[in-house]
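Only one chain is given next, in structure tokens, and it is the form predicted alone.
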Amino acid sequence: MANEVLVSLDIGTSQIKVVIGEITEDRLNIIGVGTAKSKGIKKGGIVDIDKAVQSIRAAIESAERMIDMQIHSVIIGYNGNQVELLPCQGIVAVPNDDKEINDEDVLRVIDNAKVISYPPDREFLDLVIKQFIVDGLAGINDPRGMIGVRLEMEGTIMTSSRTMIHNTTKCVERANLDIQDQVLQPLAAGSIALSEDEKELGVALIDIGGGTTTVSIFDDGQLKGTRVIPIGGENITKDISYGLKTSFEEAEQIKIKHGYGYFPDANEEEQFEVKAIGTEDISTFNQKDLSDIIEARLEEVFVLVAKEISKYGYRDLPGGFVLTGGTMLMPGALELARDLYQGNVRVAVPDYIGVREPQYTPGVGILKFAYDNAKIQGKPLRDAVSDQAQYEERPVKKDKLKQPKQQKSTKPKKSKDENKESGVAKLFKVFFD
């Protein structure tokens, strides 16, 4: 499986991200990236297939131009929305005369573990191996080459909404791409964002994207659960647009240039002008005014994350909190999280040239996790690119598919005189009440 080129597809609410990685001697090197603005996607779900296909093609073509090759297959990452985790176990006898376990035996025990019934609205997404057991000896990562008469495997099967998988598959296929593999995005992000010690002790991975925030709990080295909160960076932009009475586009630019997530450290002397929507009126604001709006929404996100963590029964996470996602580019966001959580908090950034920004954590993680998982399971991954790139517009199929309705989140209100202690008190109430 060496010297292969793999491509990940991260379908986000605000951006479609394509990451191209080359595997050489089990080492991952990033050789290309492509991005495009998301259209037809809300809160992590596809609501318009035609627009989503166009966005996927734009991101793919952007990546193709960077590497001067044509992409023909991708590995898709699914967020934790509507994902369920099911424990599974497989047991097979080793039929070989010499009783040495080989690739075929591993595939058989994995197939045996997959034989479980799903509800009609669920579909198989991925399988993650926890351990192999050979003749009662547990804790084995790779049993190939060992001698035994009975091979067991314990793992976790991930299922997702049939509608979500079908819609995503339809978009990718209509963009003239093959699906090489599909993985659970929180697991993939955790493969590069979290250390083994953090996973063993207990840690929360918080991915704050454009339209959603995904919180995932890892403990004893395993993913214990993942949930999606329908709030993200776009909600901050909408709040700025409403508060400063300006357009969404200008609010986004103001957030990027002047935004600060922690009110006490915001610079009152940093001022900027804002054009009121529908008029020629110009108003002047400072970073302190802007931070008051941003902090309110970020604080809400962190409090909702704490509530989701408490639902899993965790009152303390020795591994702390690891933040990632595009919204964590916001200066001051880390300081606010540290003030609220009063524990170990850090931002995870991929340690690869060209993608050292938190929004690329899922895309890079998809490549690493898919490769490692395929290697354990013995399933081959083929090259996802060919030598000659084709940049002309590619035909897509025209068909209709009924889309599920998406729920919209409501905006919280925060008074200007609300101090930081109230946020901390509220957060601890969530954890310990």
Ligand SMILES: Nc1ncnc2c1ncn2[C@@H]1O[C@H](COP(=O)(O)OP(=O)(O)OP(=O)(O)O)[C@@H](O)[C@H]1O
Given for the second form:
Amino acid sequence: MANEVLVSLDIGTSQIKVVIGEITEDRLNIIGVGTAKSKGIKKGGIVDIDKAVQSIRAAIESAERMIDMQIHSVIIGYNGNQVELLPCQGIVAVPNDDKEINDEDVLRVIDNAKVISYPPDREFLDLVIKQFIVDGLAGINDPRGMIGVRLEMEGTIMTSSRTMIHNTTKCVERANLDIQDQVLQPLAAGSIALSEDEKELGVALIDIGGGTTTVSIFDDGQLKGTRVIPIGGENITKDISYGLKTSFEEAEQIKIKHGYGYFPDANEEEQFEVKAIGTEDISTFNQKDLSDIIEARLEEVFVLVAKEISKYGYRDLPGGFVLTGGTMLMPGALELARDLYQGNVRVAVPDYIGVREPQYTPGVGILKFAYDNAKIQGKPLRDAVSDQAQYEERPVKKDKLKQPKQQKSTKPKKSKDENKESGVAKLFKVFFD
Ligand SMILES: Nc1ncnc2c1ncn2[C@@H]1O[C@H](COP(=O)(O)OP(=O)(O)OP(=O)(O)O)[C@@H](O)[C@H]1O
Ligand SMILES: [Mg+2]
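Output the form predicted in complex with the named molecule next; the form predicted alone has already been displayed.
Next comes the full complex, this chain leading.
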């Protein structure tokens, strides 16, 4: 597996992100990125296949321009929405006991572990291996080259909703891309955002994106669970748009230019003008006014995250809280989280040139995770790109598909008084009630 080029696809609510990585001598280097504004995606789910296909193509083409190659296959990342984790076990006899265990035996034991019946609305998403056992000897990471008569495997199977997998697969295929592999984004993000120690001790990985916040808990080195909360950075933008009576687009720009997530540190001197929607009236606001709106929504997100964590029965996470996702670009958001969680809190960004921003954590993680997983499982990964010249135009396929029902977006608003309620007090309630 030397010098392969792999491409990940993160279909986010705000942005489609395509990351191109090259594996050289077992090391990942990022060689290109492409992004496009998402259309047809709400709260992390595809609600309009045609629009989603166009957005995926736009992101792929922007990545292709960067490396001047044609992308023909991708590794898809699935967010934790409706994902279930099931423990699985496989067992096979090694045909010839003086023969070493090889790739084929490993693939057979994995296939054996996959033989689980799922309810009709669920579909296989991915499998991760916890350990191999050779003739009763447990704790083996890679059994190849060992001698034994009985090979066992223990791991976790991830399943997702059949509709979600179907819609995503359709979109990617209609964007004229082959699906090289599919992985669970929280696991993928965890592979680059978390240390082995954090995963052993117990840690929460919190990805605050545009339409969703994904909370994933790792403990004893394993992913224990993942939940998707349907609130993200777009809700902050909507709140600003209502609060300052301006359009969503202008509110988004104001958020990015002047936004501050921690009210006590916001700067009253930083002032900006806003044109009220439908009129010529111009009003002046300062960063404190803006932070008042932003902090309230961020605080709500952090409180909901704490509630999800407590549902898993965790009262203490010695590995702390690791925050990522585009919304963590907001200055002051980390300070607010530190104030609320009172524990070790940090922001994770991929440590690779060209993608050092938190919205790329899942996309980069997908590449590392899929490569490592393929290596353990002995699955071949093919080069995902080829020279432009070798490929003819690959237009978007035109077949019409039935659209899934539009999801209702939630728009909880808070009163001014609620906004100023102490976050620490709220969190205390969540954890210890
Ligand atoms: N400088 C910034 N300050 C604050 N927020 C930002 C900044 N830059 C981007 N964002 C916000 O980050 C969000 C997008 O993040 P990200 O790309 O991680 O989401 P996504 O993956 O598209 O969505 P999801 O994961 O919810 O499906 C948007 O709401 C955007 O407004
Ligand atoms: Mg995302």
